[in-house]
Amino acid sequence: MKKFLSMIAAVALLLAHTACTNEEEDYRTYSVAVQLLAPEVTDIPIEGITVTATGQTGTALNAITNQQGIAEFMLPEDIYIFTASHKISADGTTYTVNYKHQQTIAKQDFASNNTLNISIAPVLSKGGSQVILKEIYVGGCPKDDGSGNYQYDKYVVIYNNSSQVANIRNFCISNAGPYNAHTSINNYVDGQLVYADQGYTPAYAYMFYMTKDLVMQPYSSATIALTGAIDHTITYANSVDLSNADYVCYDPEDFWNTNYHPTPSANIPSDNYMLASKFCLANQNATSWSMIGPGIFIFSTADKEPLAYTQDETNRHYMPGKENNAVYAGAKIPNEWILDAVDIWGADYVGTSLPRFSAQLESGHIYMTNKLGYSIYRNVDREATEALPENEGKLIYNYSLGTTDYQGAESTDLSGIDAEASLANGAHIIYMDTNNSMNDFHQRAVASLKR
């Protein structure tokens, strides 16, 4: 009996050993190293990206890339789809970078202790601009005694609309010609904008450029004084204080009218002065940012030196019928350099206004009533902003600083979020960026610098 039981035990042990061996074979894993190749548009490290390996049998495993962009897996046999996605920013533009690769993992492909190496090339899709125009204040305000309006206090606010640090070489700002939207007919022939399909937009008359890189932290703003980087409220209470602007368009060698361009506040470092490149004989002594209906855009010349590029006669544009007339000259700015553009139409001239940007850059326009201290302010992307987990309890609602437009209709931020109050409360705001100013902006009753 004991001998019989011993035989049964031996058979059971053998079966158990066989089952264990088969089980080990069935669940044997193999070393796979997936390398994500870096996009050519940036030198941003590709460390810390989650790579997912999804098998046909339902297996889904994640691994994180190291400094070399390599994610390491131990995978059982199966057919896998490897995927990864992240966002990067280069020269002010945000890109979504996607990776996708299918690979069969099979025993016969592995020798002892071998690792299967897979490289996946990136596929980029261009998203919205990383740095955008958040606010434009150019219409002036009433003088305190009601005797007229004051217009030497123009500014714009730019904003890093992303979670990554922005580092932009050769940042520039200019206006599309002509200065006012209601005279845009001067750039039309047979009903067509003459440069609409030429791949460029002319910077009209002049542009200003930074002499150092523009660096902006995530979800941060920077104020650029277009004219008068001083405290204008000392003279007119309805105006704004630009003495603490981050940057100022100031180049007295080209523009010396001190009404428009007084010596900037000592609070602004001289290396934050944006210098001018002037290529038009009109308005010799002062810049002419329209207070009625400007077309303002920001751009980066990337590796091109801004002054040399815009002074090169081969890059010159003239309004139709005004060829070689320096009064009507502009510089051709390739559309791929343009970060953001806003076409503003004066409320009193809507019927005669025409677009100054191609539809690829700006498919709409926003109306402005000037002389009342209003600004053009960007709307909040409510869904994207509320989706940020760090915003819990920090968003302020019931926004009430909208106005009426030229037809008497409401012009306001339909998100209901008070962006400036929320930013002051520590929230991160993501603004609308659809390349249609009619959707992306509204008219704000009080310039944000006045709070």
Contents of the next structure:
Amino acid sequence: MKKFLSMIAAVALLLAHTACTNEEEDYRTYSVAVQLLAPEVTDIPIEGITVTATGQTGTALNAITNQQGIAEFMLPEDIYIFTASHKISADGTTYTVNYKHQQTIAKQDFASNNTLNISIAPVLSKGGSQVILKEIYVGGCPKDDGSGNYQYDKYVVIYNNSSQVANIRNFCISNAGPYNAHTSINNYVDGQLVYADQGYTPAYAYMFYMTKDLVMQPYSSATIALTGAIDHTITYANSVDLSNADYVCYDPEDFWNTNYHPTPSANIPSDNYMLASKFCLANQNATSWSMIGPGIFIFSTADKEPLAYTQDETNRHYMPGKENNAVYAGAKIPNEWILDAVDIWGADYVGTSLPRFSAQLESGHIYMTNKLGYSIYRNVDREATEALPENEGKLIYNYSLGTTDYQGAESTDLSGIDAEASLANGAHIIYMDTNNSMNDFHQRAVASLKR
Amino acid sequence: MNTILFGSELSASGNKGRGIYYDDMRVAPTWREYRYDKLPFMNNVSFFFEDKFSMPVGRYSSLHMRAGVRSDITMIKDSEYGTMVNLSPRINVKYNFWTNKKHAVSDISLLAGWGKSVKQPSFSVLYPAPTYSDKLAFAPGTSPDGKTIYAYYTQPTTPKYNPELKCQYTLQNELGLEATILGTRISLTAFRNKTFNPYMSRNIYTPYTYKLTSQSDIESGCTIPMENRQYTIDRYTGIVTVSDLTGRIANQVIGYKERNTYVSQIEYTNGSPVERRGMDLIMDFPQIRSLRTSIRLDGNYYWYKGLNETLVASMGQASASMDGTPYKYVGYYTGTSTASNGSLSRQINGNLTISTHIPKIRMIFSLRLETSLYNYEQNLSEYADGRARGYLLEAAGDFHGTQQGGIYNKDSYVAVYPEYYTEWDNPEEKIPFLDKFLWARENDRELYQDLCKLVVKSNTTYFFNENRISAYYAANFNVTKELGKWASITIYARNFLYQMGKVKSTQTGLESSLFDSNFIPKFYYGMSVRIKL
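So that was the form predicted alone. Now I'd like the form predicted in complex with the partner chain, please.
Below is the entire complex, every chain and molecule, led by the chain shown above.
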């Protein structure tokens, strides 16, 4: 009997052990060491930099680099995008250093509890831009009667993120293709963005250009209505008043759909209309700024005339396999012309979304939940902002307009500074500009123009 | 024996419905009513005559002939095309050499046929609906209370009447052999159908000018305060006048910009002939009695070629000229304003059907194997005399290439130029495109950029590669159970082998799965019940 009981106990132990092993297999994590390689322009150690590992499900884990520039993670199986960003100065020039690498973490690569070593090369871009995208509101808002959502009220706010007056010739705005980051017909061949190393980014379908110089005072904002520069709150209380926008994308000879493009408010001088250069189908009667996940960028063609440059057929880009098809046409914009770029991914389409900018311009992306009146708003560079002596006593803290984005993750400005309230209080805000929207932006619960 | 049949048919078709309408016109400001119940009926009268006779020829042979003619007369009240009348004759002859002989070849006969079938234009050609071109002519800024007005320069157009429009017709020729050899029933038929004057539509671009009064014109020409303005626009001249509601300021005529553009109008015309040839073979083998199984082998060969050389006009996808004004050039292309103006295809398909009938259990088992043995397609870009229509490019962004060595199977992009183009201010002068394009490249950069917009290219490098799809098959299975005299139940499975194989395309060099493809039916199964009354 004793022997029998011993056998039962042994079997029970064996079963318990087996169950435990299975459970461990299900939740097993793997050791990954991410080494950030130093840029050639400096020998400053890459220490204390936060590396973020973002999985396909949107889960983000952080680790700090040690003296050797290595950040260590314990990660479950998934496909991760590792990103990091910081600024360095060398020979009087400030650089933004971005790191980006996609890696699959799979069980078969870890046969004997080894560590997977990943090295990521830096991508340098000079300084931050003087004029940046501060806010993007494209997702629409709920209609008053709850019958759906309203989406003709899209706008962006640009901002002079410096202490000098900005004077920009031939200022333009456009979107990268495809309209939505998750669209299956895109600019990828064999998993590679076809223009990533070509030195240009296609302005997709159309772009709008100013007919006069853009002049912005230090730390000032300007609103550009992408659609409908009217007071939308007359019709939908949840919407925004764009009747006092500074600029409006309006060219009824190219885009004549009056739902998207009603005549702008008479408050807006007609020389503040940004005109269209159109390379999509001639009968497309409205712009298609995505309300799900646009890739928006601003640029200056400097001494080139914007219409002539973008209408030049030798500057045309078509999505792979879609040559000569105007539905997929874009104009090649040299990357050095681009002032700022933001890649927005729809929160419902994260798994199928792909980056639309080269890492030099945008090494991350930001998630957006649409139809709820949210906007994508830039985070404050707390250290730089607090360092401005004129801000003494003007900064307002306890920012509370953050939201939850993809899969309930918190999306807020970790600086804690309420930028809009501080600006209204006379403060000068310096915003984050690391060319990585994961660091630079958050999803704001209420569009800043919503009063 | 001679049988004569003649008669006539009379039919009228129309629509007494209201057509599309909106309850809330605010959501469809540019919609125009088009009431179907106000349209005339399409009336058709047909007369037909057929003579069928058979006569013995010698001891064993016989001749059978069926000949007929049909006339269709179509009338629509107020149609510019008036009454359409046509004749469709046909004749079929069958010569039986012998039947039911106790030879290896027990039956044999030859068949031949010829016919001409005419297709009348559709109602939308004979009685076209109007379309409307609306150009925004005036749009002042939206007032603080959200109100604005829009004025449009509107032009209604209907497809242009084409007195040269001919009826589409097909000449059908057929030659066949039917025989029973060693109990196997064989039918072999070859056909050649050529369609002449196929209907097609093309655009006609007519230049016009309209006046555009924008907010900038109001800002520069109106001193009346916004809240006191009343706008009027002359419906013929398009000139905007602002009145002062308080009467203190005299009327002010607002300036404008003249915009030169085109209105597009459809014209129905006839395309170049297309030809189809083919051959059908059916072999019914005698039943294998011991297995109660019969076998049928059938297959076909199909050939098609279409090459359109009708001249068509296009403005491409350009919306603006390089100077920012509406695009002012129209290109005229051979066949189509796309890279390809035709195609060639060839197919060989074969099917094997095995049916077993077991009377004792009153069941029939049937297996059918469907195969594609040869499947060839080729996009064409050429003239009827074989000259290439396109130019081979080295890179996608090029606009100039070569015709040496042809354009097919080169894995390169191909550009096609219009034959000539016209300008807005002189639409009658047809300028040879290529000469001017080459000249402009060196001498007039702006014109060159504008003309680049009329160059059409293939979407891919493989577009003009021949496309051979490797052979593939699918199998279907039926089981039928007879239930008494009056009913039967069939359980069937299509593509029951759940074909997961791959086919290779020589056009792209890629393999693709047959699963969920258009090549074979999707796997599905079901049951049907048949009741005989």
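Residue numbers count along the first chain shown, from 1. Only a predicted model underlies this, so the values are computations on that prediction, with no experimental measurement involved. For clarity, a rigid core is taken as the largest C-alpha set superposing within 1.5 Å between two forms.
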{"query": "Cα displacement of I64 between these two forms reaching 2 Å, rigid core superposed", "finding": "yes"}
{"query": "Flag for K212, CA shift 2 Å or larger between these two forms after aligning core", "finding": "no"}
{"query": "V34 C-alpha shift between these two forms of 2 Å or more, rigid core reference", "finding": "yes"}
